[in-house]
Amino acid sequence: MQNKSTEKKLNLDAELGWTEVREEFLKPCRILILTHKNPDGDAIGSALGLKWILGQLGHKVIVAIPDDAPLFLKWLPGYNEIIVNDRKPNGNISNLLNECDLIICADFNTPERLGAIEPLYRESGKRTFLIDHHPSEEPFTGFNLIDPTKGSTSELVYLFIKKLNFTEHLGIDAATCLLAGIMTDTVGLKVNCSYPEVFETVAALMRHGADKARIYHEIYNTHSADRMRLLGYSLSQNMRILPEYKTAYIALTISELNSYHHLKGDTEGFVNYPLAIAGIVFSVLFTEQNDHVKLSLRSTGDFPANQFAQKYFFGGGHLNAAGGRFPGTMKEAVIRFESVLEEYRELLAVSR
């Protein structure tokens, strides 16, 4: 595999390039898998799924992440072996980048998503490979497999190993991690999965030992009492509905989060609840951070949450699921949001 200066794109529906990739992955080497900051289930699931499969092929594989994942993902097989950069800033990652033969990037479309690891990655000069389902923003790997039509990177990982005829190396641990990634990015197979192939992948992973019922329970039914109270407060006290725009939003300050002993990942999924209201097609969750306001955006139908995030909030993502940020106060972020909704009034009016 070549370095980052000569990017090669792979296509699951074509044969070009796959022989070379298969031959490369049949040669045991030292592989470092990186995924994005604030890692979600798809980031961790795809990275660990790859780790287990490539380990079976004889590679020495290490997964590293910029910061820790939410508690509800830490039960996944292999999570305790992940290197978390903000626990040991940059020293370990720098050594791993120097020692590895290949870097695999999973579930992010720009090196900026690596946070503090980004400059080290850019200086590494190693062979690189990207697997992702987000629209590409900039070429930063030698090879890439990008398919925005897929609901998750974890699904792409399965299709990747299937294309390479490596499914015999897919054990129960890898299957569990990949199915967890699919389950989180599709919100329990409710969104981003309106095509039959995703269910074929789910069935295949279950045949390889993944326990769908247990995965769903661990991800969606193991919350703390504080998290449930925070959800109740968010919906009863902090949700604002703008019927003229078919929009609803929730805004949570640091003080409000702290009053419910907020832990990382506690607000995961909150943004989806307003979409259950009849007539609402666009939902946004604002959460105040130390130096900015984070936005999670969700939509239904053909309303482009990703375009909205990119145009106004330094973000991006998928058609119906995106993220963004605002470098100001919560009040300023909400004012900005409400002011730009008018530009989308007509599109929101016909969306459903």
The other form holds:
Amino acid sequence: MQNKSTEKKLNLDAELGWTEVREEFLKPCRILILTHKNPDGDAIGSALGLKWILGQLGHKVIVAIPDDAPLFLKWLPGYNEIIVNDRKPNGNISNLLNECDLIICADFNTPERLGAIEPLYRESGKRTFLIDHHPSEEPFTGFNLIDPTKGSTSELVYLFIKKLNFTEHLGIDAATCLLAGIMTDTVGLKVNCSYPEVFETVAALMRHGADKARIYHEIYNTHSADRMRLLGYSLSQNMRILPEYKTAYIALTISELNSYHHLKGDTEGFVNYPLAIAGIVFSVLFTEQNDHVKLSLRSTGDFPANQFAQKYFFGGGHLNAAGGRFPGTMKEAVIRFESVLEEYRELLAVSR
Ligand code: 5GP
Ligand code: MN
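Beyond the form predicted on its own, can we have the form predicted together with guanosine-5'-monophosphate (5GP)?
Below, the chain from earlier opens the complete complex, with every other chain and molecule after it.
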């Protein structure tokens, strides 16, 4: 991510660079796979999927993440072996970065997304391979496969493995992790998957042993009663609708979260519900953290949630799914949000 001149872009529909990449991945080495902070299903699924496949190829592979994933992802095969940096801040990570031969960055493409790992990663100066589906103009060292037309990085990992003729190394554990990643980024195969090829990948992963019904169950039907009550409260008491902006938002303070015994990951998916209201094209979930307010943004159609997050809330992401932060109180975050919405009034008016 430091020097654009050594960047080598890979394209699934072209041949340039692929022979070199295949040869490189055939030589066993020590690989460290990194993914982004607040890891979601696609982050964990793509990282662990790669780990299983590369392990089969004879590599020594370790996955490291800035912070823990929510409970509904911890059943994924290999999760327990992941190095979670904030459990033992910067203890192992420096060694792992120094000792590895290659770093793979999965499901992100700006180093800031590594949180506390970012400065250590930058210092390491190690060769990096990037695989991601977020749009990016960032300079990046080494080979990278960025394809924002894909609904998930996990799908891209499967296509990458297929392109390299490595699918014989794809076992049930890898297939399970990759299908879990596809499922979470497409919200249960509902959004970001309106192209037939993604279902060919789903079918292939099922043929490699992924149990779609079990994965769906583990991700969507293992919530606590408290989480369901928090969702009920968020929609019935807390959701604010701004019809003039075709926007709705939910703003949960720490004390509201605490009154439902909130655990990490409990609010995952809440932001999607307001989009089910006729006429709403933009939905935001604010969750108060210790020193800032976290934003989750979702949109439909052409309304650029990522641009909005980047411009006003130090964030980014995809056109229809983005994240950001506000360094202040919840009250200030909401006031700021409503005031900047005005700048998008015309665009929101024509969005559908
Ligand atoms: P979520 O709302 O689930 O936290 O994030 C939605 C999407 O936006 C994900 O694809 C995530 O990777 C991306 N995203 C979340 N937070 C940030 C951020 O702070 N910066 C950038 N660039 N992307 C983010
Ligand atoms: Mn993703």
